[in-house]
Amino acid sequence: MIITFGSINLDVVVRVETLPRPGETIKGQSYDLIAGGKGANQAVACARAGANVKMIGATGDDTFALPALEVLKNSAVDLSELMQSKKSTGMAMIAVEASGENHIVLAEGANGDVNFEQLKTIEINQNDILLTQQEVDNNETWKAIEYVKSKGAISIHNAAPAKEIPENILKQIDYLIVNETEAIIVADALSISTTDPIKAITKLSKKYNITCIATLGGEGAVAFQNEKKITAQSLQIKPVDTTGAGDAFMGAFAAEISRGSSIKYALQFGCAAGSLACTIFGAQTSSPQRKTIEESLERITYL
């Protein structure tokens, strides 16, 4: 089982020709309300990639909760441990330009009430995976990682949005996944000075004896495990919306690790899922089904 511990949002998405500069107002033709939140996005991605998934999170008792949970429910994610908060359901305001790049502003809401105590009603063992990000209270995330490690489970952590990770927590993470910017920010906070994301994850992997992975957008991904470099390539696609691509990678990668696949295959599986997500508008709605990912891999020679 994969236990996803993280945020649940409703995304307000506006398509624009170009992203606004500071102080600038940009006109969009319309907006969409789309289920989001990095935790929920990754839970959906895991489920669509074929994994058994339980979501740990919180929503408000408001009109936004139902649409925020709709895709999770339709993807057969177990929501039995969700908390209902007195705060409003979390929201993200997203502007997406014609190239597919985006700007995102988050309103935390109920996500601020997510806590590791929600894990204590679940039977957790060494066959389980905890999947975490950094959109809920970091202290609760660190406690969640410590708790599941005490049960012998695997920890996969996505350092997004990028913030400092305590050294004692890093040592308990089995897989640390970052993009190019996050790699440098996380390394710098730990006094590893470099402007090269590959060097950053190499040093992090070596110093803390963990598997570090950097996603590189259209260039694929690279991992360092036991001082060994492992690479994977992205699919050749025309991006429509990059929102959620990293979450699609995370979910697909975690799903393959839970199936006992090699890190090489899991890395390529994740890259394919992330690429496919860029061809569809939205976050959760863009995560591909397992069959689609497998069919895309038939066009790649990677082993």
Ligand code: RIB
The other form holds:
Amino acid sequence: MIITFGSINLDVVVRVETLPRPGETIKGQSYDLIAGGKGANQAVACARAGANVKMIGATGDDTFALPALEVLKNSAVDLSELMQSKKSTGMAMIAVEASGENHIVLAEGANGDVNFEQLKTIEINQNDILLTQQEVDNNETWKAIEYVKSKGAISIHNAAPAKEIPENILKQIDYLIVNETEAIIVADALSISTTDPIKAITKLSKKYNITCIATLGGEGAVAFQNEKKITAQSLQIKPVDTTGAGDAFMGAFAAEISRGSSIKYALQFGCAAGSLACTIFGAQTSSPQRKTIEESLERITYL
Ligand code: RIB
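Next block, the form predicted in complex with alpha-D-ribofuranose, ref. the form predicted alone:
So here's everything in the complex, that chain up top.
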């Protein structure tokens, strides 16, 4: 089982020609309401990649809750431990420009009430995975990691949006996953000073004895495990919307680790899922099904 502990949002998405600069107003034609939130996106991605998934999170008692949960429900994610908060459902304002790049502004809302105690009614075993991000209260996330590690389970943590991770928590994480920017921010907060994301994850992996992975957009992904470097490549695609691509990577990677695949295969499976997610508009709407990921991998000959 994969337990995803994290945020649930409703994304308000506007397509624009170019992203606005500070102080600038940009006109788009219309907007879409799409289920989002890094936690929920990753839960959906795990389920579509074939995993058995439980989501720990919170929504408000408002009209945004229903559409925010719709894709999770349709993807057979177990929502029995969700909490209903008095705050409003989390919301993200997203602008997507023609190149596929985005700008995201978050309103935390109910995500701020997600609590590690929600994990306590779940039977957690050694083969289970806790999948976390940094969009809910970080202290609750650290407690959740400590709790599942005390049960012998596996921790996969995505430091997004990036913020300092306490050293005692970092040592307990089995797989730390960051993008290029996040790699530098996480390393810098731990006095590892470098502007090179690959150097940052190499040093983090060595110093804390953990597997550290950097996703590199169109350049694929790199992992460092036991001082060994493992690489994977992205698919050649034309990006439509990069929103949720990192979450698609995370879910597909976690699903493969949960199946007992090698890190090399899980990394490549994650890269393929992330690439495919860039070809469709929206976050949860773009997360690929297992069969689609497998078919895309058949076109990569070196595996
Ligand atoms: O990673 C993409 C997600 O970030 C969006 O769905 C948005 O809700 C924000 O949480």
